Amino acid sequence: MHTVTLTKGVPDFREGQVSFDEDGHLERGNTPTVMNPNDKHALRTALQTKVRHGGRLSVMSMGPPGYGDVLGEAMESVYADELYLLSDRELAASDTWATAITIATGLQKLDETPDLVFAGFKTADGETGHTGPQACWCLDWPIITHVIALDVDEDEGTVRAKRLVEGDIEEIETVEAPIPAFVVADPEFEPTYRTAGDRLTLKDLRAETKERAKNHEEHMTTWDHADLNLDPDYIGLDGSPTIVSSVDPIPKAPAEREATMVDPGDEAGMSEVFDAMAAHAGGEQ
């Protein structure tokens, strides 16, 4: 099997230093970035699939060159074999539609059509949940969303999943789709490794990938819009029908605690620290 997981870098809102240009577009290259938290559900789903069925696992992202670090983190999380970064100034300021066109084209450029593509639930910056389904629409593949359990019948060429109906944890249905297909994991998804063989495979993959992830750049392919044969009129800002009317700044959370600096060589000061810690621990020195 060949599976692909989509991931994305999002602003680290904890830093309170999100950068926008004069037109209200996020300047991702000037903003502290972390992996989108909801992509970790997709990564866990992909890892379970690799452990149970083997094959190649790739991770793909679109963004500035700094997203290579996000892909490196994903490689170590999901024990990926290869990474793909779609990166180019022409792709900047893409909305979900322009992003979906780019990602779908990247998936088509792979040397082997993926059996499954795993997409995140939604991103922490846009909160739309559009990109995975829109990329799937571009490829005219089936899609299963809100997935909480998954298995693949390779002989039949199908994927069977349990999913939440309209995201309701009280109503679950079982659905089946032919592959290739897109899968969007729900935050309720919990991977299961039912056999000793699965758990041994997981252990082996962890050891193997730990070394590979140290030099993840050697396993990363970068494609720009020319490599993908994309018309600049249909990607980036020009290809994005979404119009940003306004942007409210994200304030940095105020510090609510005062800190007292104590030099470790200050015996009296350190004694006060230990006394305070002992009181909170409920013990005595």
Contents of the next structure:
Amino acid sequence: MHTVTLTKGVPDFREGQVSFDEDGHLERGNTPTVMNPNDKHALRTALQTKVRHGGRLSVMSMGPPGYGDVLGEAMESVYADELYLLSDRELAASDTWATAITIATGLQKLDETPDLVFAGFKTADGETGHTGPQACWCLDWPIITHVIALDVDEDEGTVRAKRLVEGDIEEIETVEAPIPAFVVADPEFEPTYRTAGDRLTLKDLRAETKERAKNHEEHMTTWDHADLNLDPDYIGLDGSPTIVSSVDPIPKAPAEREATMVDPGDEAGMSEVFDAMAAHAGGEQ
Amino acid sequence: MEAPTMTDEHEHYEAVVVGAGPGGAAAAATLARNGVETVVLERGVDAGSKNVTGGLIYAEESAPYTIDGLLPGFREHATERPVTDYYIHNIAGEKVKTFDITQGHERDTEWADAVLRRKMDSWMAERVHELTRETGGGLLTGVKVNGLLRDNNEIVGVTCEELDPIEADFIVAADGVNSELARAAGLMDWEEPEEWFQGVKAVVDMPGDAINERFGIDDDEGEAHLFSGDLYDGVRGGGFLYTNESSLCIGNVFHLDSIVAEEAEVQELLDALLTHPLLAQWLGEEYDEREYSAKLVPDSKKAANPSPHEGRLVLVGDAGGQMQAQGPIIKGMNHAVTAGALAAEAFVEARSRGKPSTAGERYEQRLHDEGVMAKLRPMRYEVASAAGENDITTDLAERLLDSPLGRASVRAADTAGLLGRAYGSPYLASMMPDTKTPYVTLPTIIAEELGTRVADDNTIEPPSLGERIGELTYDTDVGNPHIVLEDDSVAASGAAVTACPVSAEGFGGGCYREETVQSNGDEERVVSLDTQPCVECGTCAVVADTQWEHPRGGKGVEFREG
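Switching from the form predicted on its own: structure of the form predicted in complex with the partner chain?
To see the whole picture, the full complex is given below, headed by that same chain.
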């Protein structure tokens, strides 16, 4: 079994980390890069697959050299064996289409064709959810999205999954596809390790990876466009058909409720607070 | 698929060991060395995080197995200081009479070291994981075994909170004093307070050189002190102090029935010891308590199961009541180690003869043949207790001791050197009746007649109960209370308010409290329970009417010292 998980570095949008200028534009230089939060679902799926079926777990990303740290984080969190970074200036400013072509080419260049590719749900910066499916389209493989449970039959060469139809938690279907295939895990995916054997394997992997993750660069392969044999006209900014005409900052939503400040020492004020709360004490809104 | 499904196809291991304390570690190491595929399931986040000891671990010369024999490097990596001096202090008010009982302590002792369980058990768990992993098994933490898997009423494995059921040919219940497996098999109960002791302990921070200076010892030396007499308001039991590398363990162990009878607040009895003038010389001015903890201790004389097995299940250590506490002799972990290794040996032999189902009987036979059961349930006690543990005899002894004649005898016995020898005698200790006489009356009279006044001023202020609870680490698992109060009447469950080490009369931040409720115009006193500050000692399971189980894997209290 060889699986590849796709991940991306995104601006850390958490309060206190992210920085915007006066016009509401993201200040990329002042905002740290972190692993796309939604990628953890893909990574967890990959880890569960490795625990149950063994084999290699690789993580791939396209981006500047700084994304190496994001890959290092992935190695630590899901005990990855190898890391791949597709990186050079010609790849800069790629849209999802150019990125998909680059990723698909990277996947084809691997010494062992992956059985499964796990793509993230969508990125926190672009929110398109395009890159995985487009890369899959380039390779002409099947894709299963909104996956909440996964089972691989290596002998049959198939992957069976439970998925949410249209992302709806009320409607679940089971589908099967031949491998190699793409799998996109839904945020509802929860890995389960209900046997002692699986938990012991996890413990082994954690111990093995502890040292490896400290020197994750040694386990990282970096490929540029020449390594991938890609024509600069079809990648990066030149290969990106998407045109961003303008960006409108989203205005801050006005506060809907009025707040009244009460000094805890003010007995009359506190008594009003109590009266106001008492009406809701039964759980009514 | 992802969902746990109950099927006939269970995961199978040759042996499942439940609990990674010394009994479980000894069993697993021995099984693994004999090539038995063994999985060890520990409910704590880390081995030792659920364990508390006084505590000293012994290696007895007469024992077939010792922990350093089974896990080489144990003393170097897992223990604190060796016990090189052992004293017992008889206390009456500020008068103290001390006997050196080192000689008695050294009898049949290859070595004895002070230990802290988090450090000790987590070290053992790493070794045990390495050994068992070789067999295809291994050690897992954060997994709580909650019952026995049965097939046609036969025990065939275990059920867990966090895992699907596991089948095994051999199941070692080393899950401690509140063993849920022993109770599920009907081999132990929580019925009689007379069968239990309760230990309460403080781990006190103290730099190594301060310990050396205050006790007059070197880095490779350590001391053990026992305390008894009138400082515990008549509650039967005693105190202890052991030196660690950079801390002290100070605590008390009392008969649980006596705690209940005297309605004693056990945390106050700990403070009575901590603030006694005798301890001023050791505690100094600064008192920094690292951890407050408590534990139920089986009294093996009554609780050790003489036939600790049922089908594929065997009990070792506290789970089987294998805790020897006879006067100054307090030995538990060494017996758990021996029992664990003997149980493993019994299975290996039974398997090699093609009769794995005979492991339990073979284990029982070994406990007798190797003399373990004789130490745990001495015949001398059974005979002596029949004569000595009744009201008439006790009353007679009490009156005689307190008479001028009795007091003169105490003085004469000391002049002849008999008292020191008596305290060092395991023979006499094993006959000691569980009455007030040896715990309270005799030590008090000895101190009154022979003691010298300790003039030191003990100025330390132990933390309040609220502060002690506040310093503990909990993963409270909100919404999943692990104890259910079955009967909230004061008559049925009121004893828990005082006996629970994290509850007290008039204290609102603990587990148990008494409340007045209005019903139909009447006022009624009831007991209420909040399990969040629980230290999982199990006291309330015995003294109150509860449904008691451990929290789920990794949940509940986490001891950092133990």
